[in-house]
Amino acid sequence: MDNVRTRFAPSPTGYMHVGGVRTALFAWLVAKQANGKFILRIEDTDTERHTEGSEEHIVQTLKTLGLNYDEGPDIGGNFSPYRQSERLAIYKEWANKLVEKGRAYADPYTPQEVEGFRNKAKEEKKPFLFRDYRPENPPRWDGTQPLRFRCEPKDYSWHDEIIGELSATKEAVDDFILIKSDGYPTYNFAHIVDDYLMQISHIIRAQEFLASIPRYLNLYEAFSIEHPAFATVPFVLGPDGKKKLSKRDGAKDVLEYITEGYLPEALINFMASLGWNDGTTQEIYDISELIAKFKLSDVQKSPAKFDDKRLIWMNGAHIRRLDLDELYKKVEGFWPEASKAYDESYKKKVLTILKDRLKYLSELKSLTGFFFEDLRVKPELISQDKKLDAIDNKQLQEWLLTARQSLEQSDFSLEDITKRLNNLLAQTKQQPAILFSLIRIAITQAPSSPGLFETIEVLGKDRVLKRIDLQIAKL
């Protein structure tokens, strides 16, 4: 399709979680792949649910992830304004077109009366359709009452770029509110006007709107306008796989993942993989690969399940793709406080041996503390190791003393450290799981660390010998 224009049109009702941002990502990918335009539109007509600061949060989230839009409320564009609250005159004009055609009427009923109609339908065991209760002589619409669309029920068939061919009977078509009594339009009305005026070519949105599409098609016909291509994205389910991922059930703010040290490119990769696959076994994609390979037709029809463990693994894979200088820039702000006393060269050595273990950047603080300060000797680390705990303290002291004597003679090159420690295994007739675990605890006071030989080299002779002495004394 020529002139591809997609949009992301969130309501400013709180933070952005993975499910919502994935919809924006799919729309962004479709636009980028076709050299089209991606538009941000803020649908802020639900004044009761509007949350202060939400629009700024939406903008920050998209820009942090690199999902930059070509038109939007903060940058303008040829179809401004991009906030629905600033387009009320446009909606009124289009509403009056329907009034003039006899396709809209003022709704004179109170909410209590409408509820009475609903209860009556329930008692009669039939679906509630507002069109069965249309007023015979509605008053002239003056804006103080809701304005309703007068539908013309019919059966519909349509194509969805993800789901395929769909259809619905005329029972799915009903009268619905276009303009509320407060003067604000409903989503059902405003998005159709906006998408037409903004020349949107593809509407990519969540599954909850699927049942309303027959009503939208009826409204498109009432306006005598063509509808864009529809693409219905399946839900993202929570970790239990039972219900839709949602804020009320603990879905995290996407920016919170950034704060924890998840890379934007890893989050993009993860969200793209929620319900999409290009038919290969590839799992790690950079942005350019996603733009080249993404197709709406490859999005699965069934829901995708959010998997925290997979996100962690994927983030680690993206960290390992970075070269040292790139990673060093990204970890700024994640180092432990004591690292401030050390220069860039030393910190890069630490990062080099830690890179393959790092799953997210905020781990850096806990994983590297012993590189920058001497930690207290923790006897519990030996008692918690079943193999070491079964060995007499005097024997542990002897092994550490032997290790110390050997390392004291080392030039502390990685090659020499490796050779000496491997010789110690033969000399003490011990397994690495015992001897090397003991040495690791002595020099790091941590249950785990990067490769032992590399860790010893980076720490340096003076610090390693001092720490072994402290452990011997404690034993």
Ligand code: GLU
Second form
Amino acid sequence: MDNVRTRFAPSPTGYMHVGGVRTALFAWLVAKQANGKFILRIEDTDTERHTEGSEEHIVQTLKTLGLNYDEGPDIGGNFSPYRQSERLAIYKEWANKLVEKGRAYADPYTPQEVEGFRNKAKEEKKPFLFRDYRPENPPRWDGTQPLRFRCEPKDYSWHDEIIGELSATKEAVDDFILIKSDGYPTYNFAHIVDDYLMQISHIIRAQEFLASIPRYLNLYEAFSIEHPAFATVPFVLGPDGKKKLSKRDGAKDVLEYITEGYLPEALINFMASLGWNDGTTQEIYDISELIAKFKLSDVQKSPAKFDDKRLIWMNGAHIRRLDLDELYKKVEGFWPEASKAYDESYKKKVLTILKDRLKYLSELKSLTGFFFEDLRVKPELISQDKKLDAIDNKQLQEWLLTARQSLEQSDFSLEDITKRLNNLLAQTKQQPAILFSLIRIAITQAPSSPGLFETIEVLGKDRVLKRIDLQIAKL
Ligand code: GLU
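Now that you have shown the form predicted on its own, what about the form predicted in complex with ligand GLU?
After this comes the whole thing, all chains and molecules, with the earlier chain placed first.
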């Protein structure tokens, strides 16, 4: 398709969860792969839901993830402005076109009266349609009453790039509000005008608008304009697979994941996989592969399920794809305080042996403390280990002493450390789960660590011997 122009059109209401950002990602991918344009439009016409600072939050989220837009409120473009609140005159002009054609009218009813119609329909067990209560002689629209669309009900069928062929009967078409009494347009009206004027080729949006499409089709016809292609993205459900994903399901704001050290490329991969795959078993994609392979027609029709364990797994997989220098740069702000006294080469050694275990970057603090400072001996690490707890302290001391004596003689090459510790197993006739656990606790005072031999090598002889001594003294 020529001139692909997609848009992300969020309402600035604060929180941006993976479901919302996924819609932006799909739209961005469709634009990128066609060398098209991706547009950010802020839909801020619901003054009650608007929250301070949320436009900045949206912009920052997109930029952090690398979902850069070609036109938007802060950078402009050929179709400015990109904030709906700054386009009120445009909506008024388009509303007047409908008034002139006799396709819009001032709604004279009070909200109570409309409520009365609704109740009446309920009593009559009929679906409520405003058009059944259309006023015969509506007043002139002076901008203080809501302006309503005068629909021409009919059956529709249409194509959705994701769902396929859809249809609805004329009961789905009704008179809806175009401009509210506060002078702001509704989403239902404004997006149609904006998508048209901004030459949007594809509307990629969430499922909650699906039922309204027949009304939109009727409005496109009233304006005699073509509609863009529609692509309806299925919901993202919470981990229970029952209801729409929400904060309560532990779905964090996307920027919060970044703060915790999730990689933007992992979040992108994860969001793309919410409801999309290319029909192979591949799970890890980088961004350029996603651009090449993503197809709206491969997006599944059924809802996707949010699973934060999968996100953690994917993040780890992306961490392991980085080379050491790249990873070193990314973890810059995540080291523990005590690491300040250490140089790059030591920290890179730590990273090298830790890389395979790192799930997200903010874990670095808790996982690496012992590489940078001697931690207090924690007797509970031994008492909580069933095997070690069953052995008396004298024996533990003795083993540690033997290990110390052997390591003292070592040249501290990984090879020599490995040989010596393996010999020690033979000599004491103990399993690694006992002997190596004991040594590991002594030198790390942590519940887990990278491989023992590597950890010993990186820590260096002085620290290792000193920590063994400290442990012996405490037993
Ligand atoms: N402003 C709408 C929302 O945030 C956008 C829907 C659309 O993409 O058209 O839900």
